[in-house]
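Presented below, as structure tokens, is a lone chain in the form predicted alone.
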Amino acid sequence: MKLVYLETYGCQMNVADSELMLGVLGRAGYEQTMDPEVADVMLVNTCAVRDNAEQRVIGRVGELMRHKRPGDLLGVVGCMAQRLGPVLLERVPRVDLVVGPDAYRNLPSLIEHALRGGRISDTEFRSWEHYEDVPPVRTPGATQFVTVQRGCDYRCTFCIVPYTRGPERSRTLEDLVRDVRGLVEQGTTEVTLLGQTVNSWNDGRHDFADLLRAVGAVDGIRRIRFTSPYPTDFTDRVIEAMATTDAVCEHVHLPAQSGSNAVLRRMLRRYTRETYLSVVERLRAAMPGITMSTDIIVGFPGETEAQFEETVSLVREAAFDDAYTFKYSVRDGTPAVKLPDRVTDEVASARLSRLIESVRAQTRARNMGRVGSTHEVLVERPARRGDMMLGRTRTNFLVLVDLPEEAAGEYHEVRLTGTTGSTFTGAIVAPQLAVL
């Protein structure tokens, strides 16, 4: 039996994506292994995004260098390796295998090509991949990711994504339908369906509309999240779909990167200020008390100080319930490389810090106001730190309870008793609640 470590680093698509490669080698007779001194072949699975990504895996790859011995494996994979290739063989000696994203099927392959002594680079788009034979080997529990998509087809200037993953494809409703019932029957309850552009998924004959009811229709399916959608694909049947499927959650994570239409045409964002403030009231007309977070970017390139105002107003205007906000990264091969105007880091820095003050003021004052409410939550996991449990309710909160860590993957009725900010604190109203 050969050990492979895997490390998995970036969205919630590499974590689904480090799954798929377990289930490729677990085929070719491999086993994973939790200690990189004890493997075999060691993977890192990366993320390109930001470049301070890119530098912390770098990092990372020199640290597991410690543990290679003589006929070990080192290798990078993901979309840090699609983005580099063969540049990253010759940036980083050791290395000896660099894989992208559409060519995780020919891993055991590769793998013996490179312990055979040959550094190798697979960085091939395939359109056509899907993975649908390819059973993910996942951690078991009552939540799971579900790649209903990859690829993206939409071409922000800012973002690598579409470089790294290639072009939009859509897997087929019914084997999306057969993978969540086989989840099921490992006794996951809540599913998170994942895609770049989730909302624009579409397989030719169904849309986003059809595969929320499918999946929803599943027996034994009692919460559905998706990440991430984009704005202007939030049709009206795929809110109706939201509103009047039972087991969809009251939450959207919808990227708005900037209150500024002039920023957003230079992003080439396709919707401005005004159409994306419409989705956030249409979504919430048709699901009263959705929570909704949003990523944004400061420091683009030509941002004036007046524009940056703009995305403060808009935080306040959308009532956002929280937001990942980040400096703009530089992306060599992204056409916003060549845009004019760079921001200094110094104002960039400063902006990013006034707004994470509003955010978190905002978000403070709205959790406050929910200090006292009843949820239901399903426990995931122990806290980090101390002997409580971690919860999440349908709206997206966080939740700290007193349970033993038996309790995972049960749903509880809670009353939120206190809150940092960001994180409740909660109180058992109810016991275990029976699953539909």
Ligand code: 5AD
Second form
Amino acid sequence: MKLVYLETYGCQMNVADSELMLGVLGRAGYEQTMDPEVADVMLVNTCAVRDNAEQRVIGRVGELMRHKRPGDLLGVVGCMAQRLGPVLLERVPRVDLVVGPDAYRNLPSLIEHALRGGRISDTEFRSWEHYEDVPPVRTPGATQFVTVQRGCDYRCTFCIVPYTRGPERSRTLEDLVRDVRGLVEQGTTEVTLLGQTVNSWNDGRHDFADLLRAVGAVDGIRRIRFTSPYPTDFTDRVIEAMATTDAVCEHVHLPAQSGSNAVLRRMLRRYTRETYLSVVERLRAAMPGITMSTDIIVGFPGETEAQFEETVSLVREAAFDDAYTFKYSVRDGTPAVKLPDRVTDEVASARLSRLIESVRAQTRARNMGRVGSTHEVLVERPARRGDMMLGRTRTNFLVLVDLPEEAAGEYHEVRLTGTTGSTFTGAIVAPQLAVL
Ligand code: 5AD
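Previous: the form predicted alone; requested now: the form predicted together with 5'-deoxyadenosine:
To see the whole picture, the full complex is given below, headed by that same chain.
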């Protein structure tokens, strides 16, 4: 029995990909260990979306090297592996394996090759690869990820993902429904559908609206989430399906990237501020109480002070409940590398701080107004500190509740009793006694 240690960085798709890798390796006789010290093979599943994500991985690979005994292997897999390819083998002599997202099926043979002393990389794109026959090894739990689409056909000028994950491909509706049924049998009640532009999912016969309805019709599925959608792929059909499928949660993560039309154009986003806001409006009209989060990049090449201010005002106008904010990071190989008028790091940092400040204030104000309201909470896991459990509302609020660990996977009616500004504390609402 060989032991594999696997560490995951980056997005939810990477978490799902790590589950696939454990599936591939499991079939080849490997077992997972949580201790790098005893592992025969150590793998780091990486992100390439920003330079700081890559720097963190480089630091971590350096640390893991210390656990390498003679005969052990260290592999870098995922988007950074794909981006750098064989160059990574040249630059880091103690890395034995470099494997991109379309090559995970080959992991056992690549490992065999490396064990015989041949350091090796596989970064070929295989646009047919869905890993359809590979059963992912998932951490048991009520909530699970389901990858519905791999790769990306959009060409946002800042983004490395099309070059690390290859062309877009969708799994079929029938395969996905079968998967979800299987998950329900193992106790899953909530699924998060994953894709780079998930609402552009299309298997040639069905669109994303069909998929939402089909997954929602699976007996036992109480909640459906999906990430990340592309703003202009919210067709009327998709919004209608969201509104009329009970399981679809009242929360959407809707990456805006910028509030300035000039910046959006340079990013090659396929919408304007106005069309973005009309999507927000249509979603709110169709699903009362829906909450929204977003992704924003500041300091994109050519971004002026006035254009940055338009982003700040978009946050207000769209009334986001939360935002993930990033400083633009130049990615070699992306079209934006060639854009003039780069913003200095100093200016970008100052803008990022200002944006974070206004997002925080808005989130806090919106959340304060929610204290006292009652929500259905799915209990997920023990909180990091204290002996409380962490749960999530349909609207994606994190709530601390006083429940034992065995409550994981349960649904409870919870009244929000307080907020730190970002997360909540909650009290279980006593079940109403039936009047005799
Ligand atoms: N620099 C900074 N942020 C980026 N993102 C993607 N590429 C870059 C980049 N080059 C952000 C976007 C995306 C999120 C996942 O990461 O906001 O939505």
